[in-house]
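There is one chain below, alone, in structure tokens, taken in the form predicted alone.
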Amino acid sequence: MNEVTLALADEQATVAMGKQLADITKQLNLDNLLVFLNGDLGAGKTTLTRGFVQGMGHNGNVKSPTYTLVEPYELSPWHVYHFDLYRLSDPEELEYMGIRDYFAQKSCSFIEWPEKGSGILPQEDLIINLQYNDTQRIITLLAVTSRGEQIINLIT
């Protein structure tokens, strides 16, 4: 499994490192991506989906989905989906919710606490840890499928 490991100095840095993979998404054209967030609360998550939101082409705000579950941003072609599955109780709700019909063709999805949907979630292409040192944030990517392996090719 290949990874990469960056230290991001703040809130900024965090950001572009999420355009930066929204930049390399579209420069490699992939079908569809999903994503994998793990760290503690405010470690950053929320905040890379916004880079990698911003940077696929939307302007408003990027809210976190805590009580929704999902946030939709519909940036043709490209459908991006920010998941929020810490208030999920049973990974059999992501069935009611019809889960699959968000992994279609020119989709990216970014789900954190991904372990409250074992079972139920597909394969993932990457998994994004971060975590606090001091005032930065560490970010570890790691590749899981070939998609995978080409973003973290072209990680800078």
Second form
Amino acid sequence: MNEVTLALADEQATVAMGKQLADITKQLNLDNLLVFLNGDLGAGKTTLTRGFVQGMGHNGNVKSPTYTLVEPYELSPWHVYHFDLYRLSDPEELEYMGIRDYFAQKSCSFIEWPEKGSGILPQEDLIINLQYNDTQRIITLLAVTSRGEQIINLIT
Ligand code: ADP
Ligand code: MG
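Starting from the form predicted alone, produce the coordinates for the form predicted in complex with ligand ADP.
Below: every chain and molecule of the assembly, starting with the one above.
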């Protein structure tokens, strides 16, 4: 299977989906994971990422890196990076930030507004689309690589 669509009834369900993605990442012991997050402002991209980051072992807040572009979480054994590229004016800025070094490590990155970094960001494993439906969210996960497909096959 390379695509799955689910309803997330409320904020807790979105956080729980992020945690499930963390559990699967750990179970598969992936060396690297790159996830692109699509959806309007308020669709739940940061909420989903919060569940993932906390599921990977971070105890504490997960704030949106709107001005800093990236929030690093040096968790063991994975370096987890939460990007929000909304304010990126030129994809080249990512080169100056040394983005290649981020992905060279054992790392998991969730990227909001990935289209702002197109041409510089490497190939994503998963594309996640979030859509509004009142307080419910519709999530679609699309596998781009075999790694992405392995993840999708384990989602329940
Ligand atoms: P984004 O990062 O996509 O802009 P956020 O995750 O920051 O979105 O914000 C989502 C907002 O929607 C939060 O205020 C959250 O409380 C609210 N919300 C309501 N229902 C849901 C749901 N099912 N999943 C996620 N967020 C929800
Ligand atoms: Mg956000």
